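Presented below, as structure tokens, is a lone chain in the form predicted on its own.
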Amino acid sequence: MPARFKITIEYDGTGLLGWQRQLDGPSVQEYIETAIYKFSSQIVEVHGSGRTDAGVHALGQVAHFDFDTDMDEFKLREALNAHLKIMEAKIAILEVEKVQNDFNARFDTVKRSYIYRILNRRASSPLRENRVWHINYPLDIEKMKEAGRHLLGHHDFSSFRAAACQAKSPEKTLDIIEITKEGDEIVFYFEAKSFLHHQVRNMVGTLKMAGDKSITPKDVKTILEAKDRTKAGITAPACGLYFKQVWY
């Protein structure tokens, strides 16, 4: 009998050119489907919660897939992370459930949460490479946390939004922003029904100059309010960015 599975998926983002699949690279999509392929023959499209650009991470990506097997859950999550490993792909399957045949991962989202680590020290960690943002002069965490208020709530965020971004309006709201000092990191915490394309590295990257007083905390209102891209902070690299969670 044919059957939908949802599966949960953690992966480094390095070297791959993110979720969706493409044609001049490796991605989490390609690996995934290949893996499915290899140990069942069968040709499947594996649907993602939601994409992640080139280099970004995730800690628990969601996804699904319809399967011509109603295979063991078990087995079937020790098969693709078998075939991932032959692989050598960086990314491993945490959970596998069996759902109901209308479960969609993208559209049934009820929220999504994405974590931003800087690395905030004069020395480079080998360890932590393509893992942080490294920045190695001090910022002050509570000019950031003060400057990331104005961002909480219903805006128009046209100012932290990437010119190659396909939703229909550039209005979001952001439920949650935590900033946090974890030893030598600063650790950023969004959480949202959805977020435009880029929208958290941009964000990062204009809360960022907060912390460095190139800019004052109530500038980052001004930002927002002006509804140009161009007038916000640089977009964070994509290594310190990481797809938390999502919520059904």
The other form holds:
Protein chains: 2
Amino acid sequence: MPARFKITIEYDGTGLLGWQRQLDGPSVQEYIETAIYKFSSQIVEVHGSGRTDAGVHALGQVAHFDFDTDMDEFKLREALNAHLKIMEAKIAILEVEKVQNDFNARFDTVKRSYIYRILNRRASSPLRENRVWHINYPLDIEKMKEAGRHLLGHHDFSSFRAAACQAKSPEKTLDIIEITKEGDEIVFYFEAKSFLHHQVRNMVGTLKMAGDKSITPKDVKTILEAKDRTKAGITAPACGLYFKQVWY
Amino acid sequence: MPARFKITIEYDGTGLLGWQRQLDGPSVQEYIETAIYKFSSQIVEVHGSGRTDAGVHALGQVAHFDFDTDMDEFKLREALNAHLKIMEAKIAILEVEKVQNDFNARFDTVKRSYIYRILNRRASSPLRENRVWHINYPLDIEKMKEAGRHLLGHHDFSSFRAAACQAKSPEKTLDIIEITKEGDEIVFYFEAKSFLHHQVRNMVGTLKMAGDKSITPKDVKTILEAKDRTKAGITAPACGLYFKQVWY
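Could I see the form predicted together with another copy of the chain next, after the form predicted on its own?
After this comes the whole thing, all chains and molecules, with the earlier chain placed first.
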């Protein structure tokens, strides 16, 4: 009996070309498909809930794939993790769940969340290398919070959209944006049904400018309304971004 | 004018042979002494508040050294960090403070703290590789807390002392032991004036046995009273241990 499985995945994006299979280097998709092949000899396509760029991490990426035969969920997870370990992939399967054969990890998504971490202190952190964006001058978190409020809700996010973005519309609804101080870090939390390509990193790159006072919080509203990518800040580095959770 | 400096250091212990200079590989002490030499041409000895073993991390190790000439604290930190970065050392100087020339990072210590992190879930964590001890079967945290209480206070800790330990006496006073659940981790916090070599890792290795029920919490009391290293549990892996703070 064929079966469809939903898997929840953590990965360290460092050194990976991102979620999607690439010709020129390792990807999460390729590693998982290879792991499946190694223990089952089945060539499957693993469908992710969304792509992540090179260097971006995941705490709870979700994907689905079909298997020719039924298999115990626990054993499947063990087999996958064993083969990922052998390949020294920095990828772990946290959960495996058998789902209805019409479940789709990409199209059935109702909500996604991302976290972005800025380390805001003078010295870098060896223990958090490739885990945070290090900014070594002080950022004003209150200004960033004030700026962030302009991004909440339904907008045309063209100013925060990558040129390569394949979404049909630049209109998205940002349901939650939270900016909190956690020790020496400034942590951003974003929730929306979906995001444009680079949207989170471009929003963080712009909010950071409100934090270092190169723009005012209100400028973020002007930038948003301009619907022009060249008006916004830089794309924040991939290493600070975590794909946190997907809801179905 | 000669000057003495106190420095506070964070490091990722992975791949390092520990704090102390070794002939056969990189150490924190050697990296810092080399960094000082690179920008000042001064050969100095850096005195740590305590040694850490290979693979053990530090969030706030402290050391002191003497400099032939006075130097601005901020500039000294910048120079040190720049040279540590060039050498690709996973070491950062968080603070530099000019101190009285009788300050001693080792002998003036009044209290130290350590953290130990156990990841307690089935799958490993790629994002926390070399940051936690991964135990993939459930541990009973209440049993561990109960067991831990027997270690509090003044005792002969011979059962938790490494054979190589150079302390004059096996008697130490453990002032604080806290065991808390933080998400999928079990986090230990220890505070004492000083610790025996491997004491924290040996205590964690034994408390873990109370958690997996291979011993009872009360057995920890028996083990302690036996004053015999062979009665206690294994030495927990170095990668879960963090030298947190030193007080003067």
